[in-house]
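We begin with a single chain expressed as structure tokens, specifically the form predicted alone.
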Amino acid sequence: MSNLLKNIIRFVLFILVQAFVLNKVPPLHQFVKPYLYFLFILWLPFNVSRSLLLLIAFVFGLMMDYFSGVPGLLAAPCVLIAYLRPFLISILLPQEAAEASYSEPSIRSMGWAPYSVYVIILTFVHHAFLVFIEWRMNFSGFVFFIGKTAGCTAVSLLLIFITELLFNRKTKFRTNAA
């Protein structure tokens, strides 16, 4: 299957699991919302310019917030991850390590550490940026601001690792070899 074919899935499929799934569960706390959809972002492959990835990023933010009903509010945070995203993997990996070898972050791509650690940096910064957004909108205490993004990063942390391992990605190696 080609990447590009792979990836159009993968946007259907996070666009589909967030509205019709994961938004309709019931709210544990007020504190703990799951977010998933923005593991397509972080899935994306190594190779994409980064003008692509903030135009693709603010398409898939656009169609979620669509399907959430809230407009902009999904869109600004996927914009975000994604500008940052070149600049964590380029601290994560050495040039010519995973980048070069590997089509897109993995476990197995990257590494047990460099990967969760690209994982939870960038699940804070989404949810943080999300949330404070929400708190503006709001005018809701400090704590809730604190509360909410604690609760949904460490929710969506663990959905990511479970999804990590329960769609173990077969990523390709690449080879000089035409």
Second form
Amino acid sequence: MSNLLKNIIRFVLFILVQAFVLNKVPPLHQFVKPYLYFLFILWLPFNVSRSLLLLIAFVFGLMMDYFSGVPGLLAAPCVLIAYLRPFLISILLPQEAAEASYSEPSIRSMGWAPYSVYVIILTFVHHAFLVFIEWRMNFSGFVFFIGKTAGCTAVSLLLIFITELLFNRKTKFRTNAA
Amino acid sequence: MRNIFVFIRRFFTFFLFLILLGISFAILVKYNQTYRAVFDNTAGELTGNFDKRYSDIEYYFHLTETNKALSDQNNHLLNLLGTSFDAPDSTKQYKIDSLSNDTLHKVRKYLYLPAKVVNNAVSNEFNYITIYRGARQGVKKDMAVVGPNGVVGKIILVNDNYSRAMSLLNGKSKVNALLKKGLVAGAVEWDGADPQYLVMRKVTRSATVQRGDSVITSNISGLSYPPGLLIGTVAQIKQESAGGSYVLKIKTATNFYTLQYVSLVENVLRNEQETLEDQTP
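Next, give the form predicted in complex with the partner chain, keeping in mind that what was shown is the form predicted alone.
To see the whole picture, the full complex is given below, headed by that same chain.
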């Protein structure tokens, strides 16, 4: 399957799963809300240019917003993590060996530890920014900001961990023949 | 001049990032002020369509509760019918007069329209409800949304075939309310903590409040909500730390988890009241 087609399918699937499965989960607590949709941005191929990455993230975030009700709320954190992603990848993989031989970030292409750091940092940044905006709109206490960031990050990391276990992405080793 | 272009090209990604972030915030701010900036017909119809399909499936899982709520409401209305009452005094005689007009000059103020809920959220900070009935079917902005058991919210956006309501479970929602016992005024809001409970503030300390007291919409909120509709019942009574007022925790009358059918209430005399109030110097 071509990379483009694969990512278009992912785009649609992530939005539908977030909108009609995870958003329908009854709330466990005020601070705990399951978010998984932004994994789409983390899984985009290495060779997407930085400007295109920003545009994709913006459109993706805005689409997600229309399904959840407040336009602009999720688009902003998506654009932020799309902007930070290339920096993080170049810090974690300075030798650029993986970028040349694998198509997208995964446990196999980056290694177990760098990939975890990559996911944890971007998840935390996404939630911190999202909750910060909600906090400013809502004028609730500082405990809300700390608590919701921590709660959402924990649940998201758990969901991402399960997703990685369930969908063992066979990232092809890129050869000259392909 | 050339240097400017070189500078822009060098930091192109960063500028693009700032521009997109700016657009996001512009949409967010504008949407939250006017509620209509971005919710145009195309996006509304697209997500509305998806929501409708999802709701058609999910609907079957709530049939029992929906039927029960509707039959309870029917029963309640049947009890209000004139034929359910009997005149205890048999010496009086009633005559049916043949006038076609109501000589008491009663004027209809509230008009109820039925509608189906196609999308509903309870887990966000700002919860909205999508309703499958739009401007073509007579929905207008600021109409009240009422469920079989009590108040649900208020219409904020209207599209050709769909409309969007702000649920009571929304950080921006505020409804003028009364304690049914003693008719003490207050304002009902949501603190975002639990979808089963609302918060009623600014209740004077001179009021006698008990757990289980009913909270109803007040006549001040009558521009959208018909007065006397049930919002919920008092579940907990707290005293505000600084001011001299009670903060009441209200158990919602509506079960927001299983909302399927609602009535939209139009205040037919709204324009008259509003123009009069606007004329006040």
